[in-house]
Structure formats: C-alpha cells, structure tokens
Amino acid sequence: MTQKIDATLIPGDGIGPEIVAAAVQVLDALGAPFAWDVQAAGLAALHSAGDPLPQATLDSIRRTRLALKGPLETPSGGGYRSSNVRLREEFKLYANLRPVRTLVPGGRYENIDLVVVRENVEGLYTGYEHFIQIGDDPHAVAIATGVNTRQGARRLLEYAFAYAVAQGRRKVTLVHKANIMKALTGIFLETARQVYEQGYKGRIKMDEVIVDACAMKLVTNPWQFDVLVTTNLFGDILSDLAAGLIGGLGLAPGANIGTDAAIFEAVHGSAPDIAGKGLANPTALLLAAAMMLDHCGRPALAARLRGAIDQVLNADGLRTRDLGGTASTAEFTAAMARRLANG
C-alpha cells in the first residue's frame, strides 16, 4: 500500500474551491498518495475565523510542510495585506519557480519552454512602505523600500543554478536592473557572478539581460532563453509576460520553495465574476499538482499527470472557454478522470 503524504489543501476564494475539487479528483483518479487537511485562508476565512490566514492554517503547513493552495483574493490599495505574501514569508519560502510550457499548439508561439526562478520574499515586497501627510492630504507623498541582502539573493541563486544543472537546462539569465537601481539590484547581480564563478562556471552557461530589455526579448524572440532568475518584483511581471506566451495564467503553475515547507498554487487569480458558473481551468492547479508530485519523489505519477492533460487539450481536443473550448470545469476533470483510469 502506498504510504500516505500528508498535505494541507486550502480551496481559496472565487473560482478557487472549483479548482481545487476538480484537482482533488483527478489526483483520486491518478492514485495520488496526498491525505488533505483542508484549511482556509483569504476572503473566505476572514468570513469563517475573522482572519485571512487563520492559525489553525498555519499550524497545519507547519505540520504537514506541504500545501496546494487556490487563488487567494488580496483588496487592491487597502484592506488586509496579501496571504500569499504572509505565507512566503511565514514560512520562508524564499524560491518561486513558474515553469511555462506550450501545452496547446497554433498559438502566436510555438515550443515555448522556459521557467523564471523569482525571489520571493524580499524586494519590494517586504512590506516597508507608509505615506507622508502634506496639509490636510494624509496621502500627498508614498514612500517605499525595498530590501535585498547578500544571503537573500545567495540562497535564491544556488537553488537555481542548481536547479538549471538538475534539469538538464543549457543557460540561466541573470534579470536585473543594476544600471538604475545599483544597490537593490546590484547586490543581486554581483552575487549572481559569485556563485557562477564559484559552483557553476563550466556546468551551465549565464549571462545577463537588464529587465526592460528583457520584456522586449521575451515577445520578439522567446527562445532566446531557457530559465531566468531575477528579484522579486521582476519575476513576477515576467512570469505572467511568460505564461502570455502559451496562452494564458490558465497553463501556468507554480511552486513556493523553502527550507522547511513548499506550497503549490495556480498563478492566475481568484476571478469572482466567472465563480461558481462551470466556466474555470483548472490546468494550471493540476500543473502544480505535477510539480508537487515531483517534489515528494513521485516523478511516476507526475509524468501521467502531464501526459493526461496533453491528451485531453490535444488529443481529445477538450478545452474551456480561456483556450477556445466549450468544456465546463467538469466535462474537463470527468476527461482527466477517465485518461488517468485507461492509462
């Protein structure tokens, strides 16, 4: 019998519990060996415990160090600040990997295979930011900062090159901005150069594209690139660029790496307005499922994890809405049941 890995399952907001059911299901039918403790976080538990991220949330991935997580809704210029900003740093999660593969052909792009390895707990993302009162407008000035520390970027940087090497990438590209933001970028790219020079000259190649630049390159010639790292503000503007390239947030999937807990989660967001009509995709949650099955040592049943979505997108020709299809979410998880059941 298979022993059982114990994980925490958080449904999230909007179309999140959709998602998140219709991943269940599939990894029931994959034969998946997660038993889920369900908890909650974001809008909806601050409407169940009066508190976005819940304690009880939080002891559970302290217990279980593993999570899949549906989209989380944040207010936008006030409210409660982000859960999923709190659990990275709760929990140190310090590297976001977003992997992006063509899965649906005909596309403006073809063959498109490339992953951003983001920093994820410093920057601009730390939170230190306040407004400055100038006569009677308690808003006339905003003030932030952004933090990034020679350990910070160190950590980030041995995971992916190391990473890249494991993977059997050909070249990491270093995304910066030091020729403005010397300091808070700077210290990032001169550490970059470190660890090559010191672990990784001769195993993989690097080079270095400042972040503007970058975007552009990204559109004009995508496959220019095989696996970028940069800060955390970076990565995520081009994380959601790269996922344009194969069609949208809907196939795109990511992981949150630290030293003690990982937590899986679709990129896209929570998007209330099509919540509870049959309309969401839940590719991208099963494409982090894959990635967390990797993560446990279950390369097996990742790889038919991939294989069942490729067939159903292609071979079965069934797709929602988001890729030109017709499917509800559950026409399209009752076709990954039945692949996984005949594969």
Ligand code: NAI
The other form holds:
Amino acid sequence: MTQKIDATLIPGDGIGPEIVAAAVQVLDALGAPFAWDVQAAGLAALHSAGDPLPQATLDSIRRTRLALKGPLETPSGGGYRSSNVRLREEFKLYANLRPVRTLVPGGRYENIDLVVVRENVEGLYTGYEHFIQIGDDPHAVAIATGVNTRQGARRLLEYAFAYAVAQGRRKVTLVHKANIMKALTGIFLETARQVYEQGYKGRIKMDEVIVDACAMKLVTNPWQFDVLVTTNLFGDILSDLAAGLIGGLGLAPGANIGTDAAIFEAVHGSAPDIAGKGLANPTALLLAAAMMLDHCGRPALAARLRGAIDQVLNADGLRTRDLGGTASTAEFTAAMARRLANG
Ligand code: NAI
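Form predicted on its own done; form predicted in complex with the named molecule now:
Every chain and every other molecule in the complex is listed next, the one we just looked at coming first.
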C-alpha cells in the first residue's frame, strides 16, 4: 500500500470551497496519497472560530509541513491583516514560485513558458504602515516602510538560481526598481549580482530589467523572458500580468516554499463575483496540486494530472466560462475524474 502523506487542506473563502472540493475529487481519482487534515482560515475562520488564522490551523501545518489552500479573503483598507501574509511569515515561506505556461492554444499569445520567482516575506508587504493625523483628519498622511535584508534576498536568490538551473532554464532576469528605490530594491539587485558571480556565472544567463520596462516588455514580447526573479510587490503584480498572457488567473498556480513548510495554492483570489455559482475554474488549483506532488517526490502522478488537464481542456474541449467555454466547475471536475479513471 502507498504510504500516506499528511497534508493540511484549507477550503478558504469565496470560490475556495468549490475549487478545493473539485481538487480533492480529482486527486482521489488520480490516487494521490494525501491524508487531508481540513482546517479553516480567512473570513470563513473569522466566522467559525473568531480568528482569520486559528491556532488549530497553524498547529496542523506545523505538523504536516504541507498544505493545499483555497484563496483567503482580506478586507481592503481597514480590517484584519492578510492571513496569507501571516502564513508566509509564520512558516518562513520565502519563495513564491509562479509558473505561467500556455495550456490552451489560440489565445492572444502562443507558447508562453515563464516562471516568476517572487520574494515572499520581505519588501513592502511587511505591513509596517501607519497614518499621521493632521488637524481633524486622522488619515492625513500615510507611511509605509519596506524592508529587504541581505540575508533574505540571498536566500531567495539562491533558491531561484538553483531552481532555474535544475529545471534546465536558459536565463534568469532580475527585475528591480533600483534607479528610484536605491536602497530597498538596490540591495536585492546587488545581492543578485553577487550570487550570480559566485555560483552561477557560466551555468545560466542573467540579465536585469527595471520593473516598469519589464511590464511593457512582457506585453510586447514575453518570449524574451524565461525566469523572472523579483521582490515581493513587483512579483505579485507581474505574476498576475503573466497569468493574463495565458488566458487569465484560472490557469495560474503558485507554490509558497519555505524552511518550515510548503503551501500550494492558485494565484487568484476568492473571486466573490462568481462564488457559489458553480462557475469557478479549478485548473489553477489543480496545477498547484501538481506542483505539490512534484514537491513530495511524486513526479509521475504530477505528470498524469497535468496530462489529464491538457486532455480535458484541449481534446475534450471542456472549458469553464473564464476560458470562453460553458462547462460548470462540476462538469469540468467530472471530466477530469473520467480522464484519470481511463488513463
Ligand atoms: P480575484 O483573483 O479573486 O478575482 C479577479 C477576477 O478573476 C474576478 O473577475 C474573478 O471572477 C476571476 N477569477 C479568479 N479566479 C477565477 C477562477 N478560478 N475561475 C474563474 N474566474 C476566476 O481577485 P480580487 O477580486 O481582486 O480579490 C478577491 C479577494 O481575494 C480579496 O479579498 C483578496 O484579498 C483575495 N485574494 C486572495 C489571494 C489568496 O488567498 N492567495 C490572492 C489574491 C486575492
């Protein structure tokens, strides 16, 4: 009998429970060896346990060191701090890996195959923010402090270069804004040059691009890029942009890799506009599950899962509405299960 792999499962908010249920059904059909420990986080947990990141959820991930999670809702402006950011900090999930690959031909761009590697715990997402009151306006001035450390940058960059070499990639592009934020993103650029010179020169190419130019170049000629490595905020924005090149967020998975755990999820959020309607595309979460299988040393299962996604999308032509199709989440999931049962 295959040995079970303990893993935490977080349904999350909005479309989260729908796509997580779909992923579990598909992983069962695949015969993936996960033993799920279901835990709450996000708005759902605030309602059920009075805390958007309950201790029981943290304890579970500390035990399993592995999680598959649905999106978690975070209020904009006021309200509680993002549970996603807290999870990354708690488990030191310093590397966010977001591969973007064409799955459905015939879109605006063909043959996209990019990976965004994003620093996940530092930068402008550290949450050192405050307002200063002037007169009777409590929000007269807003201040945010970004923090990048040499050690944090080095850890992420070492990971990114090692990943790029191991995957047989041809080039790493360092994305920064060191012309303006000379200290905050300058330290990242400086460290990248050091890491490259010391360990990777001659093994892979590296070049540098300023983030605004990178955004433009991604739209005009995305094929010039291969692996993009950048700081937290830029990586968040550019990975959504890259997802747009291949037909949207419904197809973009992400892995949060750290010293203490690894958490796999879709890049997209809770999609409140379509939640509960049975319209969500579970593909991004399924691709995240494939990354999770690779991470757990089950590449054959991961390849079968990716193969079934390709067959359902392209041979069966079954697509959810975000991809221009008419399939519901349930129909897509059933087709996946059928493909896996027959394959
Ligand atoms: P979103 O990613 O939830 O939605 C953006 C657009 O993409 C919407 O039109 C939505 O319907 C569509 N979309 C997203 N995923 C889809 C899927 N699987 N299938 C079909 N269509 C899909 O971004 P939004 O609206 O900015 O954020 C909503 C909430 O999600 C916010 O509270 C935000 O904080 C949270 N969020 C959570 C993330 C996480 O848990 N990792 C990541 C991003 C946002």
